[in-house]
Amino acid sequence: MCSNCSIQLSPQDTEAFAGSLLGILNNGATAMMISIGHRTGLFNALHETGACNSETLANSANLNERYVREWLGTMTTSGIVMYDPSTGLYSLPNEHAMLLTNAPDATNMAGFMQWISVLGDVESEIVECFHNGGGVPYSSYERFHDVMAEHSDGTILGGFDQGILELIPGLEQQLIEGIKVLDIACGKGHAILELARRYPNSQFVGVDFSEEAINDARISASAADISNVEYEIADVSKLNYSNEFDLITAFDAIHDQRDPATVLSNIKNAMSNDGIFLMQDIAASSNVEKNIGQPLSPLIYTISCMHCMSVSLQQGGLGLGAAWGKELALTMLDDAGFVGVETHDLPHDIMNHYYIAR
């Protein structure tokens, strides 16, 4: 009998949750070592070399084979790679690749591994935090800058060809013909890089508070030779445009702000009359009890716990976190001034709701 409660547990119950801890584990293991293998090409060696053994793959790799012989027999356990004990080869099934290289119309999951082990970088404050209060400051998180490019990439960039833009009647015509356009917290800025290519018309502005971020956007604007777009390191809760802008975008960024409604509000007096607010946001629900079940919510709030909330914490901010939910979100739209707020989903993005705000 639970000592706290009336509900009675089972062995068979204990002994079923003590194979899902195991799943759990194993699970997190491999997620490491799928993040390895997107980082050092191993994924897409073994799908363009074909059946092979450890050997060849290193070498098609350039990579140490002690390393690759290891890391195929995490591969192998956990199902993700073929492996042949007859011939020693070890392959990559194309329904797998599908999911896990950069081969035509593939949707790379693999990348996505990456927040387990940026964010393991900070457990060890997150558990001080845990004690104390407070939060973990931007510059403890290693390659987070990078890892949020390439997860953005895949669902910003590639969307604007998957219903972002058609999600607002009009609005590719408008870039045509030329409007003035702001990026808030833009990170390392490649969403309005390749609205800037795209639409030479229209004047584009990503502002972010990480100098790091915005130091490497400026030098990907300048090898692209792209001069309709710039870049400004400031901090979004004290932004001063009035009027200014046609189109405002904040890509998985407010729910990160210090003082989100303060960030909301500026959003809102930077608009030209006509002008419009897309923001990209984490689909969840404001109540805990609605996103049980659903597949992303321990990622959601794991992220959450360990980046979004934190950092905003560490600034003295609200610590919103990434699961404020649509409820949430909708409510502080209304408060900062908003009207005719929209909401959709697009296929392409499930971790993401999109609002469409006036």
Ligand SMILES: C[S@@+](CC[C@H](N)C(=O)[O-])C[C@H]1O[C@@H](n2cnc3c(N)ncnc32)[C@H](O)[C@@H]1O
Given for the second form:
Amino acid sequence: MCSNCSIQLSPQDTEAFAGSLLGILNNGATAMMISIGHRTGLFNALHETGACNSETLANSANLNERYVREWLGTMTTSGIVMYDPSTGLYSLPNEHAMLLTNAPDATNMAGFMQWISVLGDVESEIVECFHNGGGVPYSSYERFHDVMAEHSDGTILGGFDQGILELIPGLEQQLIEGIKVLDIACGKGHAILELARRYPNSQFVGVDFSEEAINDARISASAADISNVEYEIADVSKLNYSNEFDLITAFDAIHDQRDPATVLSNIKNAMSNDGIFLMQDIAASSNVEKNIGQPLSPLIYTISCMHCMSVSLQQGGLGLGAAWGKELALTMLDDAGFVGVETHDLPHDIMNHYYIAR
Ligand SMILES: C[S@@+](CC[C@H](N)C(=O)[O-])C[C@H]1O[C@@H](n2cnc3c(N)ncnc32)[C@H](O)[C@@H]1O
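For comparison with the form predicted alone, provide the form predicted together with the ligand.
What follows is the entire complex, opening with the chain shown before.
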């Protein structure tokens, strides 16, 4: 019996719970090894090489055999890679490769596993915050912008052809003819770089306060020889554009703000009279009980606690957290003066809602 509630647990429940904890431990460990497989190119190499032993795989990926063999141990015992003891050969089934490699048409989930390691890096700082409050600065997350950009390439760049642009009727035609677009907290700027490439008559501006991310964004634009995009290093809570942009986008960029209410109000001011705000933000409810049973809830609260909430708190901010939820998002959009707000979900991106506001 639970000491503070009336839920009665049977011995079988306790046994099942122990099994579930064991599964969590194994899955957490495997997630880190999947991240390593992604970063070292091992999944691609195994897929391309076909059935092979650890030495052949290490050679084809240009890696150390002893480490590759241990990695194969995790992959084999977790059911990701198949092993034939009679030949000593390992293989990656095509059906698994479609979810773990960069093969054409693959939905690469291996990249997502990098979050576990990125967050693991700051565990001690987060433990300190549990004792003393405060937060963790962006600078503590060594690979944050790289992993974020890779993550967004999947959901946003991939999503431009999977319904994002169609959410706003007539938008594509406007982009073809030429409009002004602002991307708030653009990170490494891939989203508007892609739009700038597709729509040369439109003008794009990306703003982020990370020097590292904006420098990378500028390098990408110049390498691609795209001149209708510019990037600014600036704090979006201090933006003073007025009545200037026909479309403003914020991809996964409002909930972790220090002062999200001011940022939303700055966005409203920066929009032209018939301008549109497209906000992609985490799909969750503001009420924890409604998030129970949703497939990504534990991940969302973890990323929030170990990054989104804590980077905001570190700046003396609100610390909304990634699970601020649809209810609060709609209230805050309303408070900032937006009207006609619509919320959409797209099948390619189960982690986010898409809000259209005018
Ligand atoms: C979760 S990331 C999203 C980045 C990008 N939109 C994407 O989808 O890849 C949030 C971004 O917000 C930026 N950011 C946070 N607070 C900011 C502020 N006050 N002004 C400008 N950028 C900010 C961070 O540097 C980071 O790049």
